[in-house]
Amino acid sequence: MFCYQCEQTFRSDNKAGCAGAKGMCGKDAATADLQDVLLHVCEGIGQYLHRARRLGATDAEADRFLLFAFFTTLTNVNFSAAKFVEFIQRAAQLRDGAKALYEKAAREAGETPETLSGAAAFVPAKDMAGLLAQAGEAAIRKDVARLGEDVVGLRALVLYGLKGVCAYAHHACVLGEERDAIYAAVEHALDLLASEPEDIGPLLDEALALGRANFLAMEALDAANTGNFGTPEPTSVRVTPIKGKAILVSGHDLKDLHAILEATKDKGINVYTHGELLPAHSYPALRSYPHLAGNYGGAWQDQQKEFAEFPGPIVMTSNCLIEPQPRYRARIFTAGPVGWPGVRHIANEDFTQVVQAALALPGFAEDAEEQRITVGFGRAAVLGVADKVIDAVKSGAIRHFFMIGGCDGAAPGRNYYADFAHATPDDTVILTLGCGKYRFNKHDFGTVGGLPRLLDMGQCNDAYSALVVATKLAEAFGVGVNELPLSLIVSWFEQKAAAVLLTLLALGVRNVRLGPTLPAFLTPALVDVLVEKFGVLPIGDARADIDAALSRAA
């Protein structure tokens, strides 16, 4: 096993990466190795689909599987080794189909089909023992002794960025939004990785291409969410429980939440959101369910304590699952790409078992003291008051915008983001995105220019909204995004965040502060490239970083 795809990966003075019997996320060595094999077979699918697409032939089923398969390998998504054996066999079947599709298209075009090697010719074993014996062929660092850390690190950046693109695109796909351009980009990246590239230039180009593809994926997801559930609106959300039967829904998937709301309608069960599903309350079609009672708990890393105390069943709809504890293991369910050995998995959106569990469990015995926060300041809400925002900036009432966005985590140093938010001057606006905000989003920051000083734009899946706001404000002021009084303070944890960073770089956004630590797969030389070409900076002292941002803006 070797894995260094997320921020929490093991670090010591002379190495970084989880390489023992179990990773920092709880993923065991067998699961990690099987994930590598799955992605290797997926590269073979990409080799054939990339060539078939150039000849006008596509395979939607295989493309959708690629999104799903990659999503299962994100940090804190699927920990079931047995499931990965199934996924690998399915991937091999789809690769054979992609091969036939390509060869047929080539012959019809009067071409002699290429005989592909590498991942395209890899024959996965039929059982887990055989697959584990093959894992070395698929390992991310198999060429490090020959090529060095820089090339292997850039391959990793492309692979992990691709994982993020696939996760966003999968979220959009399940809600009916697909883009051929995204599938083409995924296939292209897989074909490149299968070629085992050794030059830094093409790998950097591919990383930026994935950033552009991720912008399309986020646009598709935004269209999927708003098309199905309406445009988010500023909404007051109760963050303390009320008496009664209860279900807790965590993860990011609005479709699963909607299905659970339908399944519990008129059954006397209150549904609570957890973690990144907090913004769901701002969508009109979801808010219309009166039993969507509120939000419970905080960010994902607190789930073991919070789930243990929740008096009902819990559904984990997508990342970020961590090992279920005995106190709630019998009442947690997984759905979609998520999985844990021995935990019941919901298929086909049939949440009957969850409803039965909610009715059997006690629920909350009494009302807690009422507390509320406001969410729902997506692109429509912010741009709806654009004139007010522009006037406030021009008058000097608003001096600067700080976008404090991204993931939370348990590692030391993440208090920086709360310290940063609390230290921002009163004439500045804080835009939040992702679960990092849980460290400070219940604090009252007051108002500025007639607006709340803290505007929550949604979950990490809503990064598109923030980019649209920045672009529109730049247009309104007649400047580029980098000339706006705007600073991006990004906390990363896993591969969606890596994809968003690539999008920012691809769009030419400079001076992003990234933390709490830089990715372990980026070598000092690669970090130097990011600093030189894009002005990426590590986080430092919160007050000093604020001063630097305001000084730059001035």
Given for the second form:
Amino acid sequence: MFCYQCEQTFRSDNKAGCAGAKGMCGKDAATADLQDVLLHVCEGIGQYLHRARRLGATDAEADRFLLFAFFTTLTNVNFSAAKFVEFIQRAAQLRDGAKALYEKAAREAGETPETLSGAAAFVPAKDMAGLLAQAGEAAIRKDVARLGEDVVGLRALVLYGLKGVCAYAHHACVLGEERDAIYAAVEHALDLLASEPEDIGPLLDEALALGRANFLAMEALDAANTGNFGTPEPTSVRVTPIKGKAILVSGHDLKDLHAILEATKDKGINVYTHGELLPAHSYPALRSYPHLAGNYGGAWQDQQKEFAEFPGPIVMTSNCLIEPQPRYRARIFTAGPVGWPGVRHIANEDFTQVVQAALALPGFAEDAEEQRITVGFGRAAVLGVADKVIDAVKSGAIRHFFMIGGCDGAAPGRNYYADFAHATPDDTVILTLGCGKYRFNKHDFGTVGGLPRLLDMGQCNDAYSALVVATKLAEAFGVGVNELPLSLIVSWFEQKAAAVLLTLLALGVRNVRLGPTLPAFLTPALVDVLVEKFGVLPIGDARADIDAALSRAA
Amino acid sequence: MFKVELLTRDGAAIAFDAEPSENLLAAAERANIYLPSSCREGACGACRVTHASGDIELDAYSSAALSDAERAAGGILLCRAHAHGDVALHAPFDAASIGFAPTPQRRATIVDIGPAGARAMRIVLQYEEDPEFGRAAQFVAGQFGELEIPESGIRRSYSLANAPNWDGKLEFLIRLQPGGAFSTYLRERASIGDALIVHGPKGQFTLDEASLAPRWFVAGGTGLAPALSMLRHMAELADPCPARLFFGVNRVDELFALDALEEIRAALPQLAVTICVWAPETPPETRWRGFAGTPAEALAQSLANASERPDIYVCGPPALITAVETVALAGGAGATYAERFSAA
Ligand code: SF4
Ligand code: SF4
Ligand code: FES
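Now show the form predicted together with its partner chain, given that the preceding structure was the form predicted alone.
Whole complex next, starting from this chain.
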């Protein structure tokens, strides 16, 4: 196995990457290799669909599968080698279908269909042993000796960015929002990767194209979430438990959460969101369920302790899953793209078993002391008070906005983001989204210009909101986003964050501070490109970084 | 007070302090670290680890739990070992096998009881609703529970035969030992409605979910229980892993759980079952037409023809385990996981 797609990848003085029997995330070598094979077969699907689309022929089922398949390979999503064997066989069938579709469309258009090679012609073995033997052909670094680290690193950036796009698009898709342009971009990227590109230029262009596709995917997801569940509103959420039977829902899938709320209606069961599903409380259609009781626990890396202590079943609807411990292994369920060998999986949104489990488990014995936080400052809420914001900026009451967003992780360096938030001056506003905020979102930052100083815009899945706000404010002030008194302090962990970064770059947002470490697949030369073209900066000392941001704005 | 450091198979480092007067298992538990163990008396081998460095003294133990060769290779039993200096240990299990909370103790009621062949009984318990645990039966398939007859001091370990469930049901298959205290209770007094105390779940004899090898189960007598549990769990999850079961008894009239096996086979079509009877000289009308011999012999034959190296899960009396370990070694199996049943 070799994998360096996430921030926690194994690092030593001279190299980075998980290459042993298991990755730092717990993904074993076989699963990692099978994931590579799956993506290779998906590239083949992309090769055919890309050409078919040019001729006006599309295959919605195969497109949806691509999103799902890529999602399963994100960090902390699916760890089940046996499942990947199934997914690969399914991918091969769909690839054959895509081939037939393309060839038919070509003939109908009077063209001779191209005979494609590489991934398009790859025949996956029937069983696991055979597939593992083929993994070398699909490995991300297979050409490194010939092409060098820069090209391989950029291929990785495209592949991992694509994973993020697919994850967002999958979330939107299950809620009924699909965009042809996203599928076209996914197919394009797959076709490019399948061509085994050797030049930096086209790969950089593709990375930015994926950034734009990701903007569309986030827009589709926003439309899906607000279309199905209403516009997020500032909402006070209880973050301490209430006596009674309980279910914990983690991940990001609002549709699964909705199905669970329906399945538990009038059954005396309280439904809690776990850390990362916190924004769900601000959607009117979800909030209308009185038994959506609160949010429990912090960021994903604390889940082993928090899940062990939770007295009911746990449903993991998307990333970020880590190895289920014996104390809760029998009562954790996976859904959608998520999987762990030996853990019950719900494939069809039928949560009956989860309800049975909740009734059989003790639930909370008593009420904990009430504690609440406010969430739901999505674009509608912030833009709803845009006048106030603009006045406050013009009068000097608000000096600067800090968008502190992104993932959390176990590494100690991530305290930077909390230190940063705490050190921001009182005349500044903190916009936040993603898991990094659990390190500071229970702190009272007070108010400024009649607004709370900390505005929680949601999860990583809500990055769209942040971009819309930034764009609208820029419009209101008649400046570009880079001229706003706004700094972006981003913590990345996995591939959705990589996709969001590409979006920022594609939109021309400069001076993003990225940490806690830079991606291992970006070589020094590639980092130089990012610094030079986009002003991307590594995080440093929180106070010094704040000063630098404020002096730049001044 | 000395420092004990234990490195797990997957590389996690666990540390605790130990007094020379306490065994290492107890010392760990004082720090809320619950390491794999079963008998706690040096008889079962469940707590076996490898001693890497430091001064250690062992109390008396059974050679079934730790053979001389294993001892010579650095093997020790945590329940018998005392630290006389800072100690480093290597564990053969993953960090996930370590508990960080005490083993639950719960009341359960007998809801079904009856014979399982000529020499064993099947009992089904129902957990009572408990403020801390609810009524769910949460365990990992293959684990065991210690059953205690209230106010009698009688407490014995038995493997669970069913899969984890939300009804709070626990199924046990218990071999009747002549004169055995728990066996006597079961034969003479136990009836529906009786309360028992269940200490558990315990044990590490569970599926190695990370392994990609086929799973072959070898069961002697009521050693079938954990295999049934794991197979039922696999059936529930529609686990595609290839699986075989070799189930052996001494005589035809000792067979049991055949219906349960049929049910599992219906849900787990890839499962191949070989039933072995060691001494099938019975009246002609019940003449045994299946495999005549021990499950270890049946295993040896199948291993010789196997195309992939399977993992072997064996449970039963010590002699069967030893035989299977020998066969597995000679026949080129993958990993072998064993649960020894001691007579009680
Ligand atoms: S996902 Fe991250 S931690 Fe897991 S194997 Fe890949 S780089 Fe390593
Ligand atoms: S913000 Fe990052 S760490 Fe948190 S849920 Fe999203 S992807 Fe996972
Ligand atoms: S627990 Fe130590 S030998 Fe059984």
